[in-house]
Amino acid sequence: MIGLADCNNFYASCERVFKPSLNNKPVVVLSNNDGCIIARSNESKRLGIKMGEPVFKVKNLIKENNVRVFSTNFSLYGDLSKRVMTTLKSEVSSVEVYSIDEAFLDFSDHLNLDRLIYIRSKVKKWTGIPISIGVAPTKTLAKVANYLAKKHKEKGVFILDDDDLIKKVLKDFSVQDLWGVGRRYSRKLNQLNIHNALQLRNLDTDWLRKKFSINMVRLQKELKGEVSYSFDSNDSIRKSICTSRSFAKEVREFNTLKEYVSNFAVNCASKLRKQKSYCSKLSLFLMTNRFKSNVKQYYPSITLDFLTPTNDNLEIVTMANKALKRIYSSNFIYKKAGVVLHNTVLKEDIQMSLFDQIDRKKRAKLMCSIDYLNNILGKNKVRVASQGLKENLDFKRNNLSPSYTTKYSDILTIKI
């Protein structure tokens, strides 16, 4: 059996951990640049604040109901997520971290309701984060079980193991809420008069394969309790690493764009080094503001190859800047950029180059020293010159909470 542990309203819950006065009060967390609402406490949901809504549209609602608004504080959320995952790992034999607030748990050894209730209370006690756990024979059904667990406020856990129970639950479960069914597929399914998950489970598989992709067939198999997506304990390395951001103010100048791109590249390179891997390709994309319909749009992208796989800041930044030179046009104003490092390999799989002129041992030592210094002194204290001299990139974060667990100056002080 596979379990899915999902943190309830994760970002909002993180904000509450060190500020209990926010309990039972409406809380929302905003996206990068304080643009849209990306997390809501249950109280905010009840006020009718929708997910993904631009914050300016609900300005009055926020003011009238004294909703507490926070900018995203990823250093806080990342650290609390790590604590949640570590606690889960102490309780089950294997954990597959699926996202910052979700993890699949291996319950192939033994399973009962009390064990789930215990794990849930332990995570709450050790980290302050409330979670829900759903358990079922497959990942897709575990997602459904988790959805039901969230409705059981008291227990917060649900086991979906009996086939009759599965059928009953799927009958009331809308296809658009299923894991892996996007907006486009759910519209297509609805047009074919398939509205609930049981209808999808009962469809003729050959017909489904003809009308949709193989992924839909896999999904149907999962709904029948047959495993299509096996448990992965995350020992494998990430095949690609991306850093992309929207800018607070739109950018036209090459040099400003270069600073952003260099910072994204350094961020990706540092993540590569953390998982001890090397990348063979770099992609860069730029985007103009798609919401400005009166302005000509431009979404260029480019992929370039490294002769020797690398995780070196200097090489990756140089390549990112070469990529920028190739796709930049001064005729446009850009809203977003992103760097993706892919085709990652481990050290023992590096294809060496005949014309490599870099002393890689020396450079590995340099990266190690940079990582060490930045770890002690703070992110980007030692930087590549093209990252610019600004301490923080120009992202709007007007409602940022303290980084209670990752910054010495932000540690809570208690007066006795």
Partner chain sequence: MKFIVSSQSLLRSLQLISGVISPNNALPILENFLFEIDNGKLTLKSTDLDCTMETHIKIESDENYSVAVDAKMILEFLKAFPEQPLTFLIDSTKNIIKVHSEDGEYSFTYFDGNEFPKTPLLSEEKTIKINSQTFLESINQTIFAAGNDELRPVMSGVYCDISSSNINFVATDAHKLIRHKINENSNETNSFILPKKPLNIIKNIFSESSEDIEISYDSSNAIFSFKDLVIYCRLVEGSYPNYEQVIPKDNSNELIISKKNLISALKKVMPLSNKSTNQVVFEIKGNSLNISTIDSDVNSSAMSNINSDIKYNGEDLKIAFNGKFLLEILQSLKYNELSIKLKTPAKAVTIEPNNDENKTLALIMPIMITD
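Positions refer to the first chain, counted from 1. Superpose the two forms; the largest set of C-alphas matching within 1.5 Å is the rigid core. Keep in mind that what you see is a predicted model, and the values were worked out from it rather than measured. Compared with the form predicted alone:
- A displacement of less than 2 angstroms separates the C-alpha positions of K211 between the two forms, with the rigid core held in common.
- Relative to the superposed rigid core, the position of the CA of T72 differs between the two forms by less than 2 Å.
- The Cα position of Y299 differs by 2 Å or more between the two forms after fitting on the rigid core.
What would the structure be for the form predicted alone, given that what you showed me was the form predicted together with its partner chain?
Below: the lone chain, stripped of partners and molecules.
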């Protein structure tokens, strides 16, 4: 049996850990640069605030209902996520971290309702974060079970292990809510008069394969209780790493964009080294302000290859700036940019290039020294010249909460 532990309204819950006065009150968390709403408490959902909605569109609704608004604090959220995952690992033999707020759990040893309730209460006690746990024979069904666990607030757990129960649940479960079914697939399924998960499960497999991709066939097998997505221990590396931001002010100048892109590239490279991996492709994208309908839009992107997989700041920044030169146009004003590193591999899987002229051992020592100094002195104290001299780029974070668990200066103080 496979379980899925999912933190409830994770970002909002993180803000509530150190501010208990926010409990039972509407809370929203904004995207980078305070642009869009990316997390909502249940109270905010009931007010009709939608996920991904630009905050300026619901400004009056927020004010009228005294909704507490927070800027994203990824250092806090990331640290609390690690604490949740560590707590889960203390109770389950194998854990596959799926995202910052979700993890698959291996219950092949033994399973009962009391064990799930205990794990849930332990995570809440040790971290302050409420979670829901759904358990089923496959990952897809575990996702469904977790959805039901959130409905059972008094227990917060749900086991989906009986085939008759599975069929009953799937009959009332919309296909658009299934794991791996996006808007395009759900729209196509609805057009074919397939609206619930049970209908999808009962389709002829050969017909499904002809109409859709192999992934839909795997999904169908999972709904039948056949494992198509095996349990993977959390030793695997992320296949791609992205850093993207919206700018506080729109940018036209190439040199200003170059500073942003260079900082994004260094951030991605640092993440690569933390997971001890290397990338062989880099993508860069730019975006104008899509909310200004009266302005001509431009959304360029480009992907370039490295001769040899790398996690070196200098190589990755150079490639990012090369990509920027190719897609930049002075005819537009840009609101957002992003750097993505693809095709990550471990050191032992690197295929060296015959034409590689870089002293890899020397560069590795340099990156190790840079990481060491930045860990001691602070992020980006040692930097590439094209990152510019500003320690903090101009990003809007007007409602940022303290990083209680990752900065000595922000440690919670108690008056006695």
